[in-house]
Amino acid sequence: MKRYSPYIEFDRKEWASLKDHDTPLSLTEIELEKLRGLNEQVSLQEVEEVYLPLTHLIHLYVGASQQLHQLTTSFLQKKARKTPYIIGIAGSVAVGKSTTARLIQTLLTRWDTHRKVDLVTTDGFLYPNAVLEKKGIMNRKGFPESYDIKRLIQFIGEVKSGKPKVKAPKYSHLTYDILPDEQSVIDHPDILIVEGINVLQVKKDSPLFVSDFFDFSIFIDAEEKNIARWYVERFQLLRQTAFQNPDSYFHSRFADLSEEEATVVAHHTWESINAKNLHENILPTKGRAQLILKKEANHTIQNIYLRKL
């Protein structure tokens, strides 16, 4: 018996054929270089074959959502506030979520009907290090209990309700902590992208989830062995770059490690923290996404899974 799947599967060639030929690639190599994350290898060809069809699909969904909103408002005979279309992007540490989020944001702004596309990451909703240390969960940073989920839900709820100038806390990867005096202001975007490892997670004791506010959700997937290798490679690159900055939280910890020592530390961190989080909290949410992008060992997306309507 053939196993039922809630997804329609496309290989890259099939997906690329869905591209709207009236929508040419408007991204340059210089722009793409600025959007790439550390150790990411996305090419213009991949943008054209994967991300252009994806953003065209999202564009159609946004249009349909706006039309449904107008029809509902007309039916209710009430004047309703314009609400943003919200996209959630989830996946493991080091799988390339941030690059995907920035690419989608940039491409979606090229459409005349939704030029204002904002992006926030859930890193800003981590508890400050002082709170994590007080709770005794500094080594659980990135696990569900390390996030101020109530604040995150309140933020998304306010944006979704049409409230102007909603503030989101900012996070610094340099200091590895919340920036107490800095905030992002989200003011009536056409589209809001929310990126983070935890955006599709649910809690049994919570009546409301972050994903309840999403209109569309994406999960970036890859084999665990590949993600682990990318994590180690990224750690080595950071050791040579960001960790050398005296202001970096990791400067005194990792800057002077040899390549061999850094590899050992990175593997241990992956196995003791990130792999556990992946299995316990992140992978179980994959089936909740509307779209899954599956990466191969060389970072390229080769399979796309779109949830059936």
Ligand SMILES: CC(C)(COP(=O)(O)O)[C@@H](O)C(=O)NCCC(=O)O
Second form
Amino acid sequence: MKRYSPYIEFDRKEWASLKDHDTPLSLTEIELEKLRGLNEQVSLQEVEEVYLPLTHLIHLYVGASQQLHQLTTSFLQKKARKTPYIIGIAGSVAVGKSTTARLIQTLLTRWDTHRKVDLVTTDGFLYPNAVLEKKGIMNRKGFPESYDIKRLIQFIGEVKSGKPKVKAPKYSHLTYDILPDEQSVIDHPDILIVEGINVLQVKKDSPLFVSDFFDFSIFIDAEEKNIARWYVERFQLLRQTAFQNPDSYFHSRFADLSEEEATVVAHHTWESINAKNLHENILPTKGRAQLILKKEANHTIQNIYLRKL
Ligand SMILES: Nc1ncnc2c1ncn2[C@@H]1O[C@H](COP(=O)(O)OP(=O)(O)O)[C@@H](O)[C@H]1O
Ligand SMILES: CC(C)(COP(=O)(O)O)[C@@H](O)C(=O)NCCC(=O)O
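Next, give the form predicted together with the named molecule, keeping in mind that what was shown is the form predicted alone.
Okay, now the whole complex, with that chain kicking things off.
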């Protein structure tokens, strides 16, 4: 007997056929190159077949949500004030969330009804290294206790309620720490994308979750053995690039490692921190997403699961 699934499953061909022919491909190879993360291989064909139908669907949802908001405010005999549509993007470390988030952001700006699309990553809400060290949890970066989740919820709540110029802290992968003097300012976007490993997590004793503010959510999924390989491959690329920069936190630690030594270090970090977090805290949130994008070994998205309404 087939097990009940709350999702409708599409293979890539079926999903691509849902493309709206009035929405032409509006991205060039040069633009795509700028959006691609390190060790990511998204192609223009994938943009056309996967991301255009997806952003068209989100565009329709944004319109419907704006109408529903207008109806409610008119029922309440109030003046309608536009509130941002909020999209959460979750998934493992190294699964390619940032590339997906940047692509969706760029494509969504092409519609006149929502030109202003902002993106924040939840790593900005990690506690600074000094605090993590004091708490003795420097080796738990990415685990729920390493984030100032109250501050994240307050931030999203303020943006959603229409507050202008809401500030979000910033994280640097280069310094591996919060940037104390830098902040992003989110000022009345039409759409806000919130990307991070933890955005669909719930906490038993909390009255509110980050995802309570989401209008739509996406989980990027892949087999663990593939994500682990991408993590190690990316670590090797970083060793040859970012780690060579003397400002990199990893410069003195890893820049001079041989390829074999770097593979051992990357495997260890993956297994002892990121894989553990994936099992304990990230994968359990997959079934809460409204849409799941499943990536295959060569990074391409081959299956899409859309939650039945
Ligand atoms: N140590 C590092 N130094 C510099 N950049 C990094 C480092 N680790 C990760 N990055 C970059 O940070 C971005 C976010 O990575 P990550 O949080 O693993 O999410 P994802 O791979 O799902 O986008 C990626 O573009 C990655 O290339
Ligand atoms: C900062 C991260 C937790 C990722 O956070 P994200 O932006 O994906 O929410 C991750 O990149 C990280 O630093 N993990 C700790 C182990 C490691 O160095 O890979």
